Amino acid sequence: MAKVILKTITKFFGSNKVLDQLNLTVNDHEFLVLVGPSGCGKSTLLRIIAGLETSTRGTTVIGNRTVTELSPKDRDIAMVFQNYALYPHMNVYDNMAFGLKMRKVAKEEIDHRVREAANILEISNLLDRKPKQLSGGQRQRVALGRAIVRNAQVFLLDEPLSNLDAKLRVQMRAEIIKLHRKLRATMIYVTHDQIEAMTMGDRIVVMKDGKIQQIGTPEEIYNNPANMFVAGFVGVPPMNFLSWSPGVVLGIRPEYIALIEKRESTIDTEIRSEKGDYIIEGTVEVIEYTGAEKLIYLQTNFGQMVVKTDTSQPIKEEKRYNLLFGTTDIHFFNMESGLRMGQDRPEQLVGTAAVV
């Protein structure tokens, strides 16, 4: 396997700049996930690595070779597409073997690689079937098998699970993670689904408008977001944002807020308690049950806020509650730049909240 290095990658489609001077290093054997909203440039970046698109400016290095000017077949990469791209008239065996036959690999070697990949993916019993006789999950395994037989330096996966139903996506996520561990491959995976990114990646690259917003482990991305976009994009439901003081936004994740039933004698405005906690009063409008947890949507004096809690806590609609959260669980952001501020939280940051 090999390291991938991207240097100042810029891409224009006409006058539209879709990638803006991206620098990125993917380590050998790493599972790296590119995540971001539709149109952020993540699939274009993957296609540039594959050689299916040409960067307007910048350099692409795979292993020890600069491959910027090389065609896809000369880059030693394997790609798995969203739509499987299987040949309908060929059986599973021939679909997996086709690329090797085109490269004139010996027949015995082809047979060995195909059967080995089929064994890894547990589809050995499907080798004689045509794609139309397979389920969506089985077709995706065949597409993965076609990539595995290449023994490529780098595997590129472009939203390979988006056509599957929710239950099968969860299953296939686990299968791809196990496959990565078996192959010890360098894999670059594109998705718009931040849950996929958080559960699969060794590191995550969060993108927006053709730029990298943050690179880090799932824990780093979630617990220490670089800016308001990352904080709001990663997490279900997203972080609550409140305008805190001039130029400062406070962020708090829904699971770090406690709900305490409102007592008639308490004050109706936002306060900071003697223990260093923050309290906001709100009225429950909607409760969504998600299984082991429920999402509580409350209307406060500062706008709507969301709280995540377990189902054991008795919460009732139209009742008033105090929302309690501590200083150790909050983030401060610069309202103008969106960047997360330092952890010192100077005294001037204390102020009256309003939801952004």
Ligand SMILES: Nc1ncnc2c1ncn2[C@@H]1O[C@H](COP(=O)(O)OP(=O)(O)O)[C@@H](O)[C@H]1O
The other form holds:
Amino acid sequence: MAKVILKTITKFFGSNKVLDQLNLTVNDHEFLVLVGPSGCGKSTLLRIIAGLETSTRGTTVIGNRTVTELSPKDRDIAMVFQNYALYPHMNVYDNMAFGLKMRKVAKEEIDHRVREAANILEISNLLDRKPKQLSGGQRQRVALGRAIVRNAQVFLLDEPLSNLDAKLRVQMRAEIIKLHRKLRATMIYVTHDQIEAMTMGDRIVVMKDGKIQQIGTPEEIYNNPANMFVAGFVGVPPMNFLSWSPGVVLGIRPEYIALIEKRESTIDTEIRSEKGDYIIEGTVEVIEYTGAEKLIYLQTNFGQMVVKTDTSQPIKEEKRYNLLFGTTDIHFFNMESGLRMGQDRPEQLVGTAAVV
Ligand SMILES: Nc1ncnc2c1ncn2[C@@H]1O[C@H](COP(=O)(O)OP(=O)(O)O)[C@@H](O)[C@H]1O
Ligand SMILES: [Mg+2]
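Take the protein just shown as the form predicted on its own and give its structure as the form predicted in complex with the ligand.
The complete assembly is shown below, putting the previous chain first.
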């Protein structure tokens, strides 16, 4: 197994810069997820690690070797793509064995590896079938099997679940995590789906426009987003952003806001809040019931906000509520740079809410 180290990787397609000085170390045995919107350069980066694409500048190291100049077959990697790319005329066994045959691996060794991989993936009963006789999920397993038999140091997976329906995708997510535990290989997994990234990654790399925005554990990314992009990209529904004071944006996640019904003729200051909590007023516009929770969309003086509540709280449309949230749950961002501001908040930021 192996570390992967990327040093100042830059990639141009013509005059179009799609990767901009990326530095990244993927630890041995790690499950690392590259996540970001479509077109941000995830696949290109993965293909550079695989050797299917050359970087314009920068160095790729796998294990103890600099592989920048090596062809894919000499890099000791296995790759799984979104469109499984199975050979339609070959049965499952031959699909899995093909790469090894090309590498002139001994027949008994191939047989051993194919059956072992099939066993791990629970597709031993499908070895005689052709791809068209398989469900989407089964085809995905075969594609994974083809990677497993390679005994590669590093697995590269590019949106391997995007062709599956929602339920199967969730199931295969867990399967791949189990597979990772079993194989203990280094895996780099690309997705545009932040939930997939959050649920699967030991660490997550959030990318945008060919640049790394943040590297961290799911908890770090969620609790301490480096900037407004990351804060808005992770979490469903996304963080609320309020224009707070000149040049400053306040961020608060929908799940950290409490709704308190405003009684007739009361004023805000009558509400006893913990010192330092914030309260703003809003009118409920839309309520979405999702089963386990409700999403409440309110119009406030700071713009539209969304609040996630449990279903037991009776919330009524068109009613006015106080939105209450604590100082420890909020983030401040520099409006211009988008960067999250440190804990030492400027004095004037505190006290601008209706009640403190
Ligand atoms: N072979 C190519 N030639 C020219 N431009 C490309 C090529 N491959 C990708 N691109 C461009 O590079 C950018 C990043 O693409 P890609 O890495 O596929 O993004 P992602 O996988 O994050 O969706 C996109 O703007 C895409 O159009
Ligand atoms: Mg892609």
